[in-house]
Every structure is written in structure tokens, then in C-alpha cells.
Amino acid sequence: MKFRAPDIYDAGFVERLFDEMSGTYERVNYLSSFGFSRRWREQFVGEASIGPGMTVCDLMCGVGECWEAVSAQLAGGRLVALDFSGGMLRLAEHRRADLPDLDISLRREDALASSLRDGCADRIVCGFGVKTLSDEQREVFASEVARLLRPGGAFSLVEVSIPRGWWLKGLYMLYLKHIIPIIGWVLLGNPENYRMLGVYTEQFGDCRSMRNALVRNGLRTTYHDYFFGCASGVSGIKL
């Protein structure tokens, strides 16, 4: 029988993907980005904008990393978190009884196709999650977007991006498919499961095919760099 390549963007393997790395998953993106996926959530959901008594859906959530971070900001409001890995929402049910004083919906669906009514957000954040979308789905996300959220509503979103600069490519590249991988081995994590994140960023590029999609959709934009580009992400705002 000829072998068949998994296709790395059909929702069960990206699904069973983080379900597998849901327990290392966490310590792994800190000790990997050196602290800085902390700095870096704060940092785009401070442009989200979030205000007291908003709605906030968090869109491919994973286990919770920035809700500190909107917890901060979004007094007496909601938080409508949203992640198709079992694995990764069975973690954050723990982060959110740390987080006792934030109301937070847990709802184990897929972003791409979620059952939230339209206009229901007054924010959308989502962080690390769009690499392990292709283009067409990074235009069902887009559109998904724009859905969600209330005219005037705004949206962040920040994802691992491959730097432009020639002196740090590749040094960045071998550290994300080689390194991360043992890191994560190390940690009692599968270095294969690791190792596809890297597969992932490097074909993802940084976040301008996701600008672009939301331009598509209707969504005026801004982007931004973090760290010379070893981060990117867009925000902007439903007229």
C-alpha cells in the first residue's frame, strides 16, 4: 500500500495533535520563547482594547494563557473561550478556577465553525493558534471574525512568525525544529508533536496572509512585530 501523508491542516490531526501536547504544551512555549510568550500575550491583547463589562471570545484558546491578561482589564464583563482539543480545555478549566472573580464560558468547538450567534463580541483575541490554519481556512477564520463581532467591535491576534532578517532566520528556523523538539522531550513531551510546530510556522510565514484575509472580510487592520519579527500579529475593528 502506498503511504499517504497526513494532511497537516484537516481538523483531527491538529485536533489530536494538541491533545497529545496538551500537558507539556504550556511550559514548553514559555521555556522555548524564553519568557517572552508571556510579554507577548499581554502585549496583544493590550490591543484588543478590552474595556469593564465587555464580551471577549477567546478563539482557539488552548489552556488559558491570556486570560490573566484580559482578566486585568475586562472587570465585571464575560469571557466566551473557545478550543475543538478536549486535552487543552480539560488544563483550562483548571486556570479558570484561579480565576474566580472573570466569567468564563468554556465551549469545546471549532472556531471555523462555531455555534455563537453573530454580533455577540464586543472583542476577539486569539494567540498562537492561526499557524495551524491553511489559506482557506485562514479566510473561514477571517470571515468568522467578522461575524462575531458587534460593528465597532475589535479584535487582536498574535502568532510565532519567522524573522526577516537573514541573521536571525536561521538561527530561529534550527531552533524551532530542533531545539523546541528536545525541549519538549526533555519535558516528557513527543519531540515529533514539537517538532510539527516548526513545520507549522515555517510554512505559515508571519501574519500578513492573515491581514490580508481580514482586509477581505471588511475588517480594518493594523499590524505588528514583536521581537524583530520572531512574533507577528494584526488588530483592528469592525466599522
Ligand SMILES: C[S@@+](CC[C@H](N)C(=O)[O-])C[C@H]1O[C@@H](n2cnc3c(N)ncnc32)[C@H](O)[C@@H]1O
Second form
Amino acid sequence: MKFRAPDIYDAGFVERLFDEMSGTYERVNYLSSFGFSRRWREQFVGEASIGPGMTVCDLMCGVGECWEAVSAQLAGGRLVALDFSGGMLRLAEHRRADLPDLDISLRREDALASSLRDGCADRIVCGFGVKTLSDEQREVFASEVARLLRPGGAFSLVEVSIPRGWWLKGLYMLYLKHIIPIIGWVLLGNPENYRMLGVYTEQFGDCRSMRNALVRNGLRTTYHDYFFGCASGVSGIKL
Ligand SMILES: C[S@@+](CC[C@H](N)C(=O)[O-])C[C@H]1O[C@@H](n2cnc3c(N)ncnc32)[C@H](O)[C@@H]1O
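Right, the form predicted on its own is done, so what does the form predicted in complex with this ligand look like?
Zooming out: every chain and molecule, the one shown earlier first.
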């Protein structure tokens, strides 16, 4: 039988990848961004202008890495957090227990086909989730953001990206493709999963195509570069 390479955008493939990385993802993410990931989360969540009493959806929530930043702005509101990896969600449950003042509802669902009702969200945030989506899946994701937001609602997302300056681009890709797998190997004994993060980032580039998809779905957008483009993001509103 002929060997067939896995489809790296297949939902089952991505889900297994994050299941396997769930125990180490947060640490590797922190180390691999030189500690910037925490700051980028604060910055991109800030762009969503979350206020007291709102309903916020965290799409592709992982282990809840964005919740500290959300909870700083969301008094008396509700957070609906969604991810399809059971491994990531099990750890998210621990984090929920550490944030008793926040009303967090956790759902194991595909962000591209969720059961959330139209217009249910005042705000949507998504941290580092869109690089594992293909072009077609990003289009579906954008239509879901437009569907879930109420009119006047706002969203913000961020993703690790390839910086545009050649010197930083070379250094950063070397780091993503060769150093992070070593960190993953030391922590997990498996460099292959973390090597995939470099592969996804290389294919993804930056948030420009994500922004175009959001615009095509009727959202007003603003583009953001974080630290010379090592991460990029899109925020905006549904008119
Ligand atoms: C890189 S992690 C990001 C986690 C977290 N939001 C953060 O800020 O670090 C990406 C997460 O997206 C989830 N994910 C990817 N595609 C998804 C989809 N279609 N539906 C639901 N979750 C998805 C993965 O399971 C993983 O937990």
C-alpha cells in the first residue's frame, strides 16, 4: 500500500496533536515566545474592549490561557469557552476552578460548527488558534465569528506569525523549526509534535488572509502587528 502523508488540517489530526501536547503546551508556548505570549494575550484581549456583564466566547480556548486577561475586564459576565481537544479541556477545568469569580461554561465542540446560537456573543476572542486552519476552514471560521456576534459586538484574535523583516524572519523561523522541537523533546520526549507548530506557522504566514476572510463576512476590521510581526492579530466589530 502507498504511504499517504496526513492532512495536517484534518480535524482529527489537529485534535490528536493538541491532545498529545496538552500537558506541555502552555510551558512550551511561553518559552518559545520568550515570554511574549502572555503579553500578546493581554494586548489582543484588550483590543476586544470587554466590559462588565458581557457574554464572551473564547473560541479554541486550549487550557484557558486567555482567561486571566479576560477576567481582568469581565466583572459579572459570562465566558463560554470552546475547544475540541479533550486533553486541553481537562486542564482547562483545573483553571476554571482557580477562577471562581468567573462564570465559565466549557464546551467540547468544533469551533467551525458549534451549537452556539446566532448573535449569542457580545465579544469573541481567539488566541493562537487559527494557524491550524486551512484557507477554506478560515473562511468558515470567519463566517462563524460573524454569525455568533450580536450586531455591535466585537472580536479580537492573535496568532504567531512570520515577521516581514528578513533578519528577524530568518532567526524566528530557525527558532520555530529547530529550537522549539528541542524544547518539546526535552519536555515531552517528542520533538515531532512541536515541529508541526513551525510547519503550521510557515504555511500560515500572518493574519492578512484571516483578515480578508473576516472582511468578506461583513466585519469591520483592524490589523495588528505585535513585536515586529512575530505575532499578528485582527480585531473588529459586526456592524
Ligand atoms: C495553539 S492552541 C491555543 C490555545 C489558547 N487559546 C492560547 O491562547 O494559547 C490551539 C487550540 O485550538 C484548538 N482547536 C484547533 N482547531 C479547533 C477547532 N476547529 N475547533 C475547536 N478547537 C480547535 C486546539 O485543540 C488547541 O487547544
